[in-house]
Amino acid sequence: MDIKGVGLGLRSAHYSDILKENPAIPWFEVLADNYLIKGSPNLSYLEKIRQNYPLTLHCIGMSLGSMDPLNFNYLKKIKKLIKIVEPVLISDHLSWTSFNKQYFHELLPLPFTEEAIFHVAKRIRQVQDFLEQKIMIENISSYLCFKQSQLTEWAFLKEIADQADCFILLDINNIYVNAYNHQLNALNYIKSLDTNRIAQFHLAGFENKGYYLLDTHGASFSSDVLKLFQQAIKKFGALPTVIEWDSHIPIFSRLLEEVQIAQTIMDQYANII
C-alpha cells in the first residue's frame, strides 16, 4: 500500500466528522500512543476508520535516544497495534523522553555528538529487528543546545539515519522553530539532507514568545514554514505530508482548509527543480 498527497493527524474531535462524511483525505497519521489499552473505544473508532483509509504510526514513547534500556512492553503493545491497522508507515521522534524508567511530557533533545549518534542508531536497529521493519526519525523542536554539541542538527540527523538504516520524517516546522529559536540557516539545513532518507513530512503551527518560537501544534502554520516547505518538495519531491493539530482543535472543516492549502503549493512545486 503507498500513500500519496496531504493527510491529516487524526484526533478524536473528527472521529464522527470523518465517519459520517468520509472526505476526500487521502489518509491519517494516528497518535499510536492513544490505542495501546486493550477494549478502547478509541480503538473501535480506529478499526472502522482504518477500513476506508490507509494510516501512519506516530509514537512518542519508544525514547530512542535515552539511556535507559529499550522499553519492550511498549514495543510489544506498538506490535500489536501494527498487526490490527497495519500502517504504511511508522515514527517516533529523535529525542529521550525517559530516565530511570520515569517519562517524561516532552521530547527531550540530544547533544549532537559522534557517541549520540552510535547509541541512538544501535538503539533504532533493534528496535527495527523486533518490529521487523523500518521506522521514521523526525527531528524535533528544542530551546537549548549542549555545549557538548560537535555537529550541526542536519548532521546529526544525516548520521543517525544512515548509520541505522531508517528513514527520516522532516518536520519542517521544527526546521523552522529551531533555526530562529538557534540562529541557524534552515535553508541549509533543507539542502544538507540526503533525498533518499526522506520518507514523509510534517507541517504544525508554533506560537511566538518575542525571544523564541515554541512548537505548539495549536494554530495554522506559517507563511515561513509554507516557503520552507516549497523549497522542502523542490528538493525531496511531493512526499507525503501531514498536518498536525493537538491544542485549540478547530472544527474538521477548518482542517480541510488546511490540507487544501498544502496540497496546492505541494502540486504547484512537486516539478519544479
The other form holds:
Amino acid sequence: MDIKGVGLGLRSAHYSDILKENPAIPWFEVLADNYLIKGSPNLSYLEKIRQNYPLTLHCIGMSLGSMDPLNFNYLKKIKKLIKIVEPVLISDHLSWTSFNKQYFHELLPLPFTEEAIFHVAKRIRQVQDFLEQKIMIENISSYLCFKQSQLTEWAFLKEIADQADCFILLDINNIYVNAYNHQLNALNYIKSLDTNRIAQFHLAGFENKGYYLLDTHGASFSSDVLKLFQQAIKKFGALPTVIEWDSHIPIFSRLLEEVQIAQTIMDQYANII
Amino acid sequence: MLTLFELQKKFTENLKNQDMEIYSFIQHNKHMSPKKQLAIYQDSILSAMQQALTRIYPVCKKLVGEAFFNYIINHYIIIHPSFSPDLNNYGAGFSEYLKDIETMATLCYLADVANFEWSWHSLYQQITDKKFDFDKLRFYENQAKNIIFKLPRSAILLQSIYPIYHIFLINQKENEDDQSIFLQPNQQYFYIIWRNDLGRQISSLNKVEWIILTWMQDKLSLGEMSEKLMDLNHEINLNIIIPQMICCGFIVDIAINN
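May I ask for the structure of the form predicted together with the partner chain now, the form predicted on its own having been displayed?
Entire complex below, previous chain first.
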C-alpha cells in the first residue's frame, strides 16, 4: 500500500468527525501507544477508521537511544497492533526516554558521537528484526547540545539511518526549533542532509518562549516552518506529510484547512528543482 | 568525554535531584546556562506527569483545591517515578500515598475517592467482554454444582466506609446540585465497576451481593458458594440472585470447575 499527500495525526477528539464525515484525508498517523490494549475502546475506534483509511504508526516508547535493554514487552504489543491495523510505516524518535527502567515521558537528546551511532543503529536493527520490517526514525526538538558531540545533527541522523538501514521521518518543525535554539541555519540543515532515506515529513507548531522555542504541537505551523517545508519538498520530493497536534487540539474543520494549506505547498513545489 | 551510559546516568541524576555534574558536559548557549537548558527538560517531565495525575484525579483536585493538589502531586512525583512507557499507567499508588499524609486526616475519605478514580480511569484501557451466552447454562445443566461464574475481566469490586460514588458524582464538572453529603457512622458502601461496550459501568451493591461477587472472583463453584451462604444468610437464594447478576452484566461467562 502506498500513501501520498498530506495526512493528519489521529486524535480521539476527532473520532466522531472522521467516522461520520469520512473526510478526504489520504491517511492518518496514529500514536501507537494509545492503542496497545486489545478490546479497548480506542482500538475499536481505530479499527473502524482503518476500514476507510491507511494508517502509519508513530511510537514514543521504544527508547531507541537508551542504555537500558530494549523493552520487548512494549515491542510485543506494537507487533500485535501492527497485525491488527497493518500500517504502511512505523516510526519512533531518535532519542532516549528511559534510564535504569525509569521512564521520563520526554524525548531526551543524544550526544552526536560514534558510540551513540553504533549503539542506536544496533538497537534499531534489533527492533526491525523483531517487528520484521523497517522503521522510520524521527529527528527530535532539543534544548541543549553536548560538548562531546563530534558530528552535526544531520550527519548523525544520516549515519544512524545508514548503519541501521532504516527510513527517516524528517520533522520540519523540529529542524526549525533546533536551529533557533542552537543558533544554526535551518536551511543549511536541509541542504546538508544528503540522503534518500527520508520517507515522510512532519509539520507541527511550537511556542516561542523568548530565549528558546518549545516544541508543543499546540499551535499552527509557522510561516517560517512552511518556508522550510517548501525547501524540503524541493530537495526530497513530495513525500507523505503529517500535521501533528498534541495540545490545544482544534476542531476538525480547522485541521482540514491546515491540510489544504500544506497540500497546496506540496503541489506547488513538488516539481520545482 | 563521558560514555553514553555515564552521560545518561548524570543527565537523569540531574533530572531527579539537580545533580550538577552534567553541567560541564553541556555546551553554553548564548542565552541560557546549562542549568536553564536542563530546566526545560525538568519542567517538561514534571508537567507531563502533573497533567497525567490531574487527568486521572479530577475529583481529588476539586476536593482539596488546585493549590494543595499541585503541592501533593509534586511531592508524589518526586518519590514515585514512572516505570512504564505508557503515561496512562502512572499514578496507581496515589491512593496509598494519600493515606500516609497526616494533614489529610480532615479529608478522611480522600484516599478512597482516589482509589475509586484510579479504578474508574483504569477501565478506559480494559477489555469489553462478550454478552453472556445463555445456551451455556443449558449445556452445563447436569453439572450445576461445579459451575463457576466469571465476572467481566475489567470488573473491580470496591468497598468503602464513605459514599465514594456519591462524592464522585456530585463533584463532576457539570453538576450544579447541592454538594452536601452527610457521612453516616458505621456505614459501608459496595460497588462493582466494569467496562461495557464503549462505556464504563458502575453499580452499587449490598453486602451479600458484594461477598458473592468476591467469591466468584475467587473461582468458588456454585456448590461451594451455596454452602458458604448457608452460614452467612439463609434468606438469600442464589437461583434468584445469579440470574439478576447476569442481567445486570456482572457475570459474563461460566465454566466448570474441575
